[in-house]
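Taking the form predicted on its own, here's one chain by itself in structure tokens.
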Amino acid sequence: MRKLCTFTPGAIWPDSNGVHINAHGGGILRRDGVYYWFGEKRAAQASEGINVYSSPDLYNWQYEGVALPPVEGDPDHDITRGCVMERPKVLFNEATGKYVMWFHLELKGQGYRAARAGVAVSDTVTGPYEFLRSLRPNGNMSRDMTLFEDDDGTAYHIFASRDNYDMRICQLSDDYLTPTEKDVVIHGDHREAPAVFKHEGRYFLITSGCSGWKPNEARLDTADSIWGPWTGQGNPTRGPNAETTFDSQSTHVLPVEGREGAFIFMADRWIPGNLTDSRYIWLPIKFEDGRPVLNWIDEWDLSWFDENTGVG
């Protein structure tokens, strides 16, 4: 099929066999030149596990298949059909070479009530990956989340808890697999969809008010260290549909390789009636006065960062 040279927020993004990205609440990880996409593969409402995707060129994307698929026919298992896996992020550790996957975790049956993260690993980026654990981080919920990888290779599981009520952070231990003991509430203002990036030595924050399906008003949240303390600073989106973040709910800021202060800010357009065809918008980030701001564009290629970077 004919390559894509553009993005285009909110419209049908095929993959390489002509059929719409399914990767809902993704993140991605660079490794050797090549981007991987990791979200939920989503039935009409139904949760099939966690898909992954590859691309040269972040616009063009190669379906890899299943990363890690629901367990079939072990009705007592953590990811056993009819449980709901979210928000997969994946990272690669140095030390052990091993890829570590985090998502949340809701066991089959009880709705919203198990709020847990997941833990699997895999040799490869693909996978498949092994499902190792389900766990309440030192006893808290664990419910949307991300992970974040700092400049001295420290990771950290940032994560909606107390019922959305809190949003914590957690240092992982040195594998990536556990978490440790250095956690910490970064504020408690029923906040969820967490987005983390770095930039110019701070910390950015983008996270979601939560109302379900129905979109509402971004805030970002800054900090001079990844401990706090985190400081509001209202909507960095502008102009229509600011109050619902242009209709869609933070996912992922994606540090563009090789251009220096661009980001993408990744987020999904949910359709609740038919959740595979949820849509992506993606935008890029642009630093006014140090502070990242949104502006909605209907089309747009990673040029955009050619005239737009190092700004403020």
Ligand code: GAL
Second form
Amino acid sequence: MRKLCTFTPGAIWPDSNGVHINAHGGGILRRDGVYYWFGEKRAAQASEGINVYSSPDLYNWQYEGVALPPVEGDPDHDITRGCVMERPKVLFNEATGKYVMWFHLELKGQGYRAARAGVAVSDTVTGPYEFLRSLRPNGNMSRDMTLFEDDDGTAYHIFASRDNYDMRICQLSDDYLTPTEKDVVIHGDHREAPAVFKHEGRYFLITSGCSGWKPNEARLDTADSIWGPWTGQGNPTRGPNAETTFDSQSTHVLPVEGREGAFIFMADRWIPGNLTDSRYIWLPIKFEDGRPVLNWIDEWDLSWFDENTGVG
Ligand code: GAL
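Output the structure of the form predicted together with the ligand; the preceding block shows the form predicted on its own.
After this comes the whole thing, all chains and molecules, with the earlier chain placed first.
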């Protein structure tokens, strides 16, 4: 396999076996100098659990296998084969030494009505993860979601609730395994696909509108406290196809290790007829007067940040 040294948003992205990466709605955790990309393993339609890949450089990804497979032969299990597992995010908990995965779970045969969050845990980063439970945080529906770990180690679950009308944030317990009662609505503007990051003490939230697999316009919100108030800043994307987030939907914003102020916007260009083949849109975030802006780039590499980080 030829080594990759650039990102080409929207192209087939071969892993080290030459197979297009199957990690949709994903997120990335860095541990001991290695990046781990967790995402939905998708057949043409079916959900087949959570995949994990590893990379030293963000361009070249080795397939590490299924981190959390659906359960076979137990039709009553929450993650029995036929359930839908989406938007997995993993954090490492320093206090317990465990890797904790949260994901959006829809129970088998119920469409998107169950609106639950699933929690799984592992002693090793690539798993296999042990499924602990599914829940509705403090009784609230939970669909599209992400996790965010703040500088002080406190972690938060950010999720679309009340039939996707509310975006909520809920602080997790110290071991990251359960929701606490610190739980507020960020806004009630019918948004989903949340991705949260922090830069120079400010919090940033990118979301999509709610139009299923069809792309729509992204929106940025900012706050000085994670509890808000969150203020809408409009669409952070610029140029052709900005009204559809370059035909994609946000999933995660990745801080690039060792480069202060360098963040990668990660999104999915869904192919609803063949979800396996859905593409990844990774673009560097530019700060203009402290405000994140996304421009389309056909092909780029991490040296982009040498010229653009901190540019006002
Ligand atoms: C989108 C959501 C995706 C997936 C899809 C199913 O709104 O962001 O993660 O759930 O709907 O139609």
